[in-house]
Amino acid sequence: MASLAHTIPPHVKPEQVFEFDIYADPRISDDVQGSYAEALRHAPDIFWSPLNGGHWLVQRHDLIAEVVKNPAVFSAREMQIPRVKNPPLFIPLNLDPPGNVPYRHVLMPKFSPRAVAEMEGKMRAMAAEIVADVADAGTCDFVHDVAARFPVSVFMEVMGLPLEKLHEFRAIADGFFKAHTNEEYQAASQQIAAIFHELIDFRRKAPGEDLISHFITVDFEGRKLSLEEIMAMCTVLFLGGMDTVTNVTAFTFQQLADDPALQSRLAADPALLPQFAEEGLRMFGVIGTPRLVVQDFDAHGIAFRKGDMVLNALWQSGRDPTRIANPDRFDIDRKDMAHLNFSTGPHLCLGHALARAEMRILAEEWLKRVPSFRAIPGAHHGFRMGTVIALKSLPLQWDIA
């Protein structure tokens, strides 16, 4: 149940109020992004929802870009809605520039396009093995059996996490994204901390080629990273790696399952898969990025006041009818696939090249073995709302030759 603010703050005009529950709005369906866009179609471009403690929501492409590029007013240091006491610190996510820049430099070599290209052979082999595990069955839950396994396995390989813990770790990440209270955040954060304390201790004794070993040994402005810094970096990577690519891939395949003509076209011409992946990213973004207003600021008729929370609904950026023609139509031939689902500016997601490669490779390996498939009729897929959207289940079936 969403918590109502006691009053609409005096700096919020009545016409700027639109009641919307980002965690459980009843207007949202299994077509999460599509129903989200429909629910907010007549809402102001920037509106105040009195639910979940009260916060602004920004839903237009260019306005979102303005907010995330203005950290002097809209700080990333708190990202929980409603606000909680003692919010967690994620590095570099919660650091405003220039504080985040040195940490991004530590991460960039591991997530650069060159590094991703060097991983492609290993990623393709992993994807082929995962698809082979289900291809002869004629049915699977695509989320559990494929979309959760492939990108998460790649991430776990990069981090040096034990692959046999995949579903256990996914459940922990899901618990964090479901959290609304300080107690729930703390419980999930403690579980994540325990994972990385154990792994860091192990890698201090036995360094490898993984990212944890890199954090332990890298020269950081003439010193080594502290344990606290490493833990804060590992936590944000864990939450992103365990959840986000899985989610956007699942939503994109939910769309593809209902489009046999596109399945045939992609299977016949894999050169189209980069466009397919990008259109999936545009239509099925899963990240909302909150900001804390740290100084009074007036723009676009809105009086942002210090202490306000702002949710930038990145998934709305690719559905913006003022920017994209026919934004609710999945079209891999469109020329403009503009979206901000990796954010932009000082907090542009470092993993964007890896995410694009993972979606492309998985689609190619899937269509090699399962060129024609469909959603199981009547199956309820289920979803999670919040600041990170997820599809819970995607039961698929196909004919076996």
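Worth saying up front: this structure is predicted, and the values here are computed from it rather than measured. Rigid core: the largest C-alpha set superposing within 1.5 Å between the two forms. Positions refer to the first chain, counted from 1. First, how it differs from the form predicted together with its partner chain.
Once both forms are fitted on their core, the CA shift for residue 295 between these two forms remains under 2 Å.
Taking the rigid core as fixed, one finds a CA shift for residue 204 of 2 Å or more between these two forms. If you fit the rigid core between these two forms, you'll see the Cα of residue 330 move by less than 2 angstroms.
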Given for the second form:
Amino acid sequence: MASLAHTIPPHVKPEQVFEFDIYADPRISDDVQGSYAEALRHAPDIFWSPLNGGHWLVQRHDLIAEVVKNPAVFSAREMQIPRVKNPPLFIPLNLDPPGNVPYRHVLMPKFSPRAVAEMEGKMRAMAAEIVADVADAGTCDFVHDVAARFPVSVFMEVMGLPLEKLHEFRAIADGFFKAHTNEEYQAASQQIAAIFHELIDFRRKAPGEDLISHFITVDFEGRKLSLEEIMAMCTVLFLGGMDTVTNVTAFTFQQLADDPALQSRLAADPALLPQFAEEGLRMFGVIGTPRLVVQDFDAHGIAFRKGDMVLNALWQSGRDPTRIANPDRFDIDRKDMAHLNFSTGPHLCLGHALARAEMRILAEEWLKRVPSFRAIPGAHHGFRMGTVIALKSLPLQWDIA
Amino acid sequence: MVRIVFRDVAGNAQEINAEPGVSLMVSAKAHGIAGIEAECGGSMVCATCHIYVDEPWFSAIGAAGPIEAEMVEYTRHPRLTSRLSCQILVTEAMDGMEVGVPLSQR
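Having seen the form predicted alone, could you give me the form predicted together with its partner chain?
Shown next: the complete complex, the earlier chain at its head.
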């Protein structure tokens, strides 16, 4: 949570300080990424915010790439701002190379471009079913009823969660991402862990083609993966695979809801949907990836000191005016959609191909049934911010044929 | 100056002057070769800088190492002459090399 104390260590120069509360800055609105870009327009490329324990924030495309590709200085071991006493260890997220590499290779068979292409048919059927559940109603909360549901179904398919668990698991995931208090968060975390434990036990007896079975049987550098390793990977896949796709999709549809011309163009020509998804990714990044400085390092006039936290605000990378012309304009025809919303370097998001496919498929299935829609006027959507940005709701309406 | 020709699936060719001593992926990105994504920037975790190396160059530079070979298997369109361009260090001896860019990287 936000801390009101101001922390400015002596190695930070006065001109490098820019006060910004990553958890509750008053300048941020429902157009989270747009208002973020506006709020930081005159902030230095790398600045020190004295709030939340004090931390650096990197907001330029090329500088973010530099930081995340230099794990010897900027470690992924800790990702909490402010720092916490016993930081969790997610695998492979919190392991610096080369430690993360063998785990990534364990995961690749289920997340590679080829694996994603093979899942396309199943994903399309899931998306169609979710859209069918609301299409005749003429109204829905797009976040709750559509964008949050689809990634849960895809996750269950990848992990091999039996379909009869769909409703139970969806409710637990919902509870987890809506948790406000530490108690709610702990309760939801325990429910999720219980589901994974149960599933691991089940797959030990009845192996299938799913990821859990793969975790249990795979040869990992001459040994089997431990239960702790499997649980740590399941957790990071859960955290990384759902809220992310949900949130980028939600913001992208908030944009699309206000653009009837683009709706009809996309509905008439689904071949444009990969560009649409990519432009959504560029404009509406939702992840910031923190790093811990593990050795003193001087670069770009900044004295990074051991123990400093650095937030790479990935959502700013696609809005970087030094990299992208008119970065705040949604334009599916632009040639350069450069962004780092999947990060880059050794921790490039494992799900980059899957996420792109999910966004494209869901948009296509949605537009087949609801080719024209609008946001319900006057509705306040609400958002969460921090190291993950989320839209809380998106009430839409459309005419039923 | 090391001339390298990139060819897309339609046969359109683009010649670049690659920089010796850095990876072929870096030069391909610097020259904006279409279809070379290189999402991970050379960390060998994404396989989106996949290319096919024409003979006799493939035999001359050698096949992929074990980790690279595994990454290549996960691409959409692997072939026997597949390599990741981030793992090919350009040398003067590669002058005139021709490589193909796959139909898609993801």
